[in-house]
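Presented below, as structure tokens, is a lone chain in the form predicted on its own.
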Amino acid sequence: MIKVAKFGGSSVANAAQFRKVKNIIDEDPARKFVVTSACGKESHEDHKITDLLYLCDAHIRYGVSVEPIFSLITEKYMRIKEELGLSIDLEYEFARIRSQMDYGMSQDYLVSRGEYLTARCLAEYLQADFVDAADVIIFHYDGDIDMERTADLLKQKCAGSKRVVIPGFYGAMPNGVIRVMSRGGSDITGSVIANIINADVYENWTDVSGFMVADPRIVKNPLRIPRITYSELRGMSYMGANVLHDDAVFPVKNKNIPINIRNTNDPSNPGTMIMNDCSEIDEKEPPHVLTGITGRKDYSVITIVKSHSSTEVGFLKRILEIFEEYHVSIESVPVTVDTFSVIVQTKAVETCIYEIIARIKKVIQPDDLKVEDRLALIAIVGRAMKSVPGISGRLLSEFGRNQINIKVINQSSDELSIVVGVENRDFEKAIRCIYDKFIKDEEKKA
């Protein structure tokens, strides 16, 4: 068995966290490929190394001294070195970075140094081989990862190694220039490596024990989701459940490699397993009707009424093209007879809502048009819903009992999810009542 173990910033925030990582790696010899983020926050008052490096870049661009910020970075790594008894020559590494700052180094190169230095320290501490991501993760010039070239280089660089540590978040262009991914990109690095080596499991170690059924800031001590399908994950993460970078899913999903979300601070917790198909396990351990409840606030609804529009060919297309003109992404389009609603994130139309309304009036000439703000969307996701009749009815009944007005409701044809729209002020109350009805009540009956 081969596992890829990726550790997030909180997992390598200080020497104590490094020790936890070592215990996790030493416990399982299958963890042969280790990917690390840059050091994260030790406390609320602390700063992520990547944030500090971005700040250094901004100071350089505006001609402000970077010394106070750069000293925070050096002090953090020096503490880790001293407390773990490492021999890495950090003075040389920092002198090299500092000297290049004076010669117009790229932002991507500078901010990638957090992952680079963390991986160097972790490789020595784990007595593993260090492999620079710039030597194995290769991008095309359009920004996509060159999987074929990356596979060839990874196999060459890692041949003969019992265990390797690779920094996440960055790679190199075909000409060798460093390029970083979007924030959280270390998840992608781990996923790409898992794809190439055909890993049995991709472990993603963070500071939470997997996905929770609901946000713990809203529901007290929510249950952990033991397993979830990739489709369910997509539905939840899009609506705000962000534990894993979205783009990290595709490389492993394509090869049916499960992702295991684990907690570095609670390594005995099995976390959440993300799989293509959970049916075999579900037969032995049936899941809750609902897998997860998540959502977001601050949406706007533009409702358009026009007589006989339901039979007018191309009517909806003309409406959507107006939003496309203003580069506004549409969340949902609830439709009834001669009434069309377009739901968008409020922040997406803040600067152009009046122009959009004017265009709709000119192009569509509606009988009525109204805009409502302060809408929250809640997604109820669950692969088991399709086998249980009456879920929507029970949901509507529970909202009515709790005096929550439903503004919008939309159910996917695959019966995997139901999205309801409520007023912002009812958001937390709605999530709690769904959890109590479909999760707490089930637990009581079990």
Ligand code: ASP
The other form holds:
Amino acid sequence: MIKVAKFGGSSVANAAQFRKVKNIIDEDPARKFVVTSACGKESHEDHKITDLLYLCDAHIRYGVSVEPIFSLITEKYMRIKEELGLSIDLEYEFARIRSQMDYGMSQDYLVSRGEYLTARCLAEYLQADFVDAADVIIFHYDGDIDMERTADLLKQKCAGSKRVVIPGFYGAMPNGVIRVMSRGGSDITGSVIANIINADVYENWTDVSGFMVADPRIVKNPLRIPRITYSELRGMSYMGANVLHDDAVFPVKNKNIPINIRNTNDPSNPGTMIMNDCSEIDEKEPPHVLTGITGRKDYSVITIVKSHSSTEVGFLKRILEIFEEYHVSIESVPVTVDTFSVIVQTKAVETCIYEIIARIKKVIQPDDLKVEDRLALIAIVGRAMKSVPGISGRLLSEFGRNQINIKVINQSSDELSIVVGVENRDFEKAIRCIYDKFIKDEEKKA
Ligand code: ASP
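May I ask for the structure of the form predicted together with this ligand now, the form predicted on its own having been displayed?
So here's everything in the complex, that chain up top.
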């Protein structure tokens, strides 16, 4: 058994969190590959090290003194070192970074130091070997990870180690120059390593006990989702339920490696398992008809009416091209006879909506065109929905009973998700009402 355990920023925010990580690691010898983010926030008022490093970079560029911010960073690491009794020479490390700043270091190099230093401290504390991501995670020049070289180097550098700690979030270009991934990229580092070493499971340790069926800020004490498929997760995450970086899914999904989302602050909680296929376990423990409910407010609907357009070849394409011209990504395109709606995030069209309308009027010459804001979209996701008839019907009648007006409804053809559009002001009420109907009622019956 071999596991990759990735710890997010909140799991390594201070010495107390480091201790929790050590307990988790010591408890299971299969946790041989440890990946870490940079120290995150200790409290609401605190700052993530990565944010502070980006801020240092901005200060350098604008010629503003970096000292006040840089000292926040050094103090945090010094505190961790002292409280854990580490021997790492942080004075030397910081003096080196500080002097490089004066000679024009790259932004990527500077912000990667958060993960680098956190991993150095963690490796010493766990009595594990430190392996620098710059020596094993290699990018192609286009930014994709060179899996072959990364695999070779990883095997080479980790051979003979009982346990390694590798910083997440960065790697090196073929010429050795450090490059960082997009924000939250340590998830990708963990996933790539899990793929290469053929891990049995990729553990992603964070500050929540996996995914909840609904947002706990909306539904009181929602149930935890014990298992979810990768496809269901896509349906949830594109609407904002983001615990995991989107790009972290592909490397493990390809190899059928499950991801286990776990809570560093509650390690006995089994969290959520993300798998390609849950059917084997589902047979023994049937899942709820809905796996999760998620959504987002603030969409705009642009509705275009033009008679006989449904038989006009290329009509829809011409409309969509206009949105493409303005780089607006489209959420959904509900179509009925001669009426087309385009749903987009309101903030994506904030600065160009009048230009888009003018272009549609010119190109399509619609009979009518209207724009409505303040739409919320709610995705109801569930692999078990397929086998239960009448879900949409129950949903509609429940919304009717609660006087929630449905503006849009759309079911994916794989029957994995239903997306409903309601007014922003009904958003929370709608989520609560779906939860009560499909989860609470089922629980009561069970
Ligand atoms: N520290 C980086 C960030 O804050 C990467 C990560 O945490 O995964 O985005």
